[in-house]
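Shown next as structure tokens: one chain only, the form predicted on its own.
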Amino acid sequence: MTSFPRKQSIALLLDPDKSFKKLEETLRVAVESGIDYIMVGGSLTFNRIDLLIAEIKNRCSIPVVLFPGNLLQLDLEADIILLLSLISGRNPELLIGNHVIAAPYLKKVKEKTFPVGYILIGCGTKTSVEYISQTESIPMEKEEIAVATALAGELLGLKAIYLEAGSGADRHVPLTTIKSVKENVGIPVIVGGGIKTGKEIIDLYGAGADMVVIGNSCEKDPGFIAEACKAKNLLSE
């Protein structure tokens, strides 16, 4: 597996429940506007999330990360399949249940597979991964509760960070909660939720994040995608 995620990069998230009506103008924007990563899955997932997958490589050669919300969302014809430890929360099957089952499964697609710390920082509402995942997240002005579990995460052995602010969320990760984490942690810092302007992608990569996931705004929006590709490209002027 190449190096992942590349340093400054962007992943357009695709929930296979939401994304199927505006496909095909949402990959020709990603495209158009140099998308690095397109990643797929959800907190509940209805539609057969193999089927956006094909589609989605039927139309398009940028990379596809899997980012399994449960179980049933796993597919090894992704790129990058993200096995996530929900470290945040203390739910043993997202911990290490889920993971022991799939194993076998992911065992054909071994150097695929990428362990990754997932993090859940409270930043106003209620999300759906809270929910549904029977989590609390940690308390955004906790700052040192977070660093200590990317800390922990990357001791045992995981080979990124994700701070998760959730779909829908009012406000993103607090770049103070990045800048700390980052200066503790020396895996790769992943900031998905919450992200609603090209000029909070530029704070979110200067507080230290090395890729940006974007999602919600693009679902309601696909002209969010070229902005947000935008920005980061301003910083590489």
Contents of the next structure:
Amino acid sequence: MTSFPRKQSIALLLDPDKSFKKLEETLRVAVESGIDYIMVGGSLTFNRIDLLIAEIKNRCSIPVVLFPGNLLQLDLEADIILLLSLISGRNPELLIGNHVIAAPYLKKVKEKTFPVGYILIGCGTKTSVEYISQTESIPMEKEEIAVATALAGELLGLKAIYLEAGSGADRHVPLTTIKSVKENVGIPVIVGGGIKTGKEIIDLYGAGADMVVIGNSCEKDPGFIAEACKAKNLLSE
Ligand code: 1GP
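Having displayed the form predicted on its own, please output the structure of the form predicted in complex with SN-glycerol-1-phosphate.
Shown next: the complete complex, the earlier chain at its head.
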């Protein structure tokens, strides 16, 4: 299996329903800034994800990571395919049902399929992913539940934990939650949702995030991609 994610990496999340208009500019800045991965996926499916992936691959060689919001978003052309289990929830379709449907299809690309424990942390107002998944987030202050859930994911053999505040969340996952999860599991921790500044990215790495995912802030201002990468590079200097 491809090793994923690289330590202290940044993934730019492109939602196929939002990103087509500014795609050229966004990818140009992503390449110039040295973004590590481009993730694609979203809660709804107005547009075809395969077209977006093809377009990205035409324009640059940044690895594309599929972050499917549902079965309609499965495209085997991505370089890495996240097989997400929504382990903070109790919706059986998102714990095993969809996986059973997808598995024979994914069998052809086992080496690039990467099982991830997806954990929603409530960080403010209700997010699309909570509504669409019909699951409840773990309350922000219940750190011990987040830790126990991440540990369960690791023991079940998942290869990374994704701590998700939700796209467009008021604030990112608390640093103390990231730190506690990181101290308790031996697999990479991905953090996304509500990240708005370069300083936050430095703090998230400091707390133990291996990869951070940025979406909305770059949607509003592609210049944020450069700011985020600059923050990452400050750490390696
Ligand atoms: C959502 O974590 C990602 O799955 C990105 O969130 O759009 O808030 O950056 P934002």
